[in-house]
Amino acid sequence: MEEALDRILVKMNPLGSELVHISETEGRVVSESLIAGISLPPWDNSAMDGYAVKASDLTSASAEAPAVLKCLGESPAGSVSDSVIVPGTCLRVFTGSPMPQGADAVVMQEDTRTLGESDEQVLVLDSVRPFESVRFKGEDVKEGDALVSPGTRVSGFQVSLAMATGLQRCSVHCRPRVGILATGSELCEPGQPLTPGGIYESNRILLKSLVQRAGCEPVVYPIVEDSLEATCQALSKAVEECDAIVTSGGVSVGDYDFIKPAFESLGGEIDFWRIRIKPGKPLVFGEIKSVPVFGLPGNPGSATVTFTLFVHPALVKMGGVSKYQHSHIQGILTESMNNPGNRRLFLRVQLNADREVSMSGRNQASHALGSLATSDGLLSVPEGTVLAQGAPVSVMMWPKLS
């Protein structure tokens, strides 16, 4: 498995970049560092509503012996006062108001009372420490700081931070367009009458969701019948229109499996076929005209496992992410799990709030959708291994947006 993944990842290169408005970057991968345009806060300001003061004026202030200060006026947030605080004076300020010259602390409004109707005299009922309730320029972010490093997928929090420093645009990697093909003459479109011997096709919508979780743009193509000509036509069209291709079905050794012959007919190169895992052994990886093509098995369990293990990391790298690791959660087995075979086994499992791990269904066959639909992730069981009930295990969670 590790060798196969290494051989895939070495072929993956990030796409080019485009300039977008910073408000549209959530979920995108930055290709250049986002640099803070200004400091945050941009100036010393008040952390609350109250009065900007000299702390030394209030050393002995208390409810029993309040200090009396002359109020020089007020400075709402968004304005700058030209008042200078000297001993015995104060200025009414509000949350976010720039600190006036001469002030070194803010006393909370709740610790004050005004005298008379003019509000020119303020009784302060408590002392304050120097710099109390003051936010300092640059204490959060300094101008020129790197906010987001290249190769990082931007979160909504990071978008908000970048906008707060005045950034308008940034350079992001282009999203890979990933073609999705499903092959099989037995496949029927949902909503149409089911033909004798037919099954409704559902892998494309499954793969579409997985492609989106990798941060890519899915391009879903019509069902491909089992013939070399149809498979070649579909692959050729996808190669011209997409940055990568994921196919479902037609990768085994049957008389109606045409993915590998289509590779050869189109002049492509197959890097490898078959991996020592279960489910998902007949995975094909190669390139057609330098476009990576992942030939996944047609059974949904196999397709999901191979996509998660191999295609997701590859697409994430193609999308520009510099570092990626699957998310794992530690848990305890509620039952023993046995792999007597000679291939690494991946079981679909559930993880409850107490981090107890159990199989998501008794039917773990590669075609079974029920155990897939109720699962939280995969448990790897090495070949020839029994994991005992109560054993600590690591569950690979199904990917979210990476």
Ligand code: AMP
The other form holds:
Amino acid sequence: MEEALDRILVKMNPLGSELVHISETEGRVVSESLIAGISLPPWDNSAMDGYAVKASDLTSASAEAPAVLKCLGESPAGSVSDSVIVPGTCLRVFTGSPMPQGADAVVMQEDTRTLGESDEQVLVLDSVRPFESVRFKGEDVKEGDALVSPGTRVSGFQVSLAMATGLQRCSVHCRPRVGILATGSELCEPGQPLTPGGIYESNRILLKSLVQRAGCEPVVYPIVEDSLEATCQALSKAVEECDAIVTSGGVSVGDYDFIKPAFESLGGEIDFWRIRIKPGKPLVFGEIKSVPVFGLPGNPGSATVTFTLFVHPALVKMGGVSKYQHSHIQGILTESMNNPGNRRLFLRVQLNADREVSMSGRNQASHALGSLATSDGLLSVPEGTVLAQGAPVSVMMWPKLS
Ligand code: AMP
Ligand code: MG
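Next up, can you give the form predicted together with this ligand of this protein, since the form predicted alone came first?
After this comes the whole thing, all chains and molecules, with the earlier chain placed first.
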């Protein structure tokens, strides 16, 4: 399994870049550092509604013996006062007001009373420490700081941070376009009457969700019947239009499995076929005209497991992310889990709020959709191993929408 992943990742090259407005970058992967355009805060300002003062005027102020200051006026947020605070004076300020010259602290409104009609006299009922309730220029972010490094998928918080420093445009990796093909002559379009022996096609929507969770743009193609000609036609169209291709079905040893023969007919190259895991053994990986093609088995359980283990990290790398690791959560087994076989077993599991891990359904067969739909992630059980009830385990969580 590790070798297969290495062989895939070595073939994945991050796509080129495009310039986009910073407000459009949530979920995109930056290809250059985001550098703070200005410091935050951009100037010293008040953290409170109150009065800007000189702390030295208030050293002995108390409720019993208030200090009396002359108020020079007010400075609402969004304006700059030219008042200069000298001993015995103060200025009415609000949260976010720039600190006036001469002041070194803010006394909060709750610790003051005003005297007279004009509010010109302010009684201060408590002392303040120098710099109390002042937010300093650059204490949060300094102009020129690197906010986000290249190869990072940008969060909404980071977009907000970058915009606060005045950034407008940035360079992001192009989103990989990923073709999704489902092969199988038994497959019917959902919504159409079922043909005799037919089943509703459900892997393309599954793979679409998974492709989006890898930060890529899905391109969904029509169902492909089981013939070499139809498979070649569909694959060669997708190769022209996409950066990577994911197919489902047709990779086993049956007479109607045409993905591998299609590689050959189209002049592609198969890098490997079959991995020692369960489910997902018949995964095939290769390239056609330098476009990576992942041939997943058709059973939904197998398709999901192989996508998550191999295709997700590959697409994430193609999308420009420099460091990727599946997210894991530690839990405790509520039941023992047994793998008597000689392939690494991946069980669909649930994890509750108490971190108890159990199988998401008794039917863990590769075609079973029920245990997939209720699962939170995968538990890996090495070949020939029993994990005992109560054992600490690490659950690989299904990737989330990024
Ligand atoms: P295959 O990998 O083509 O041998 O398919 C394995 C099993 O998965 C068969 O039972 C197929 O009918 C089923 N299957 C294949 N493709 C799909 C699909 N797109 N949607 C639902 N089931 C599928
Ligand atoms: Mg098939």
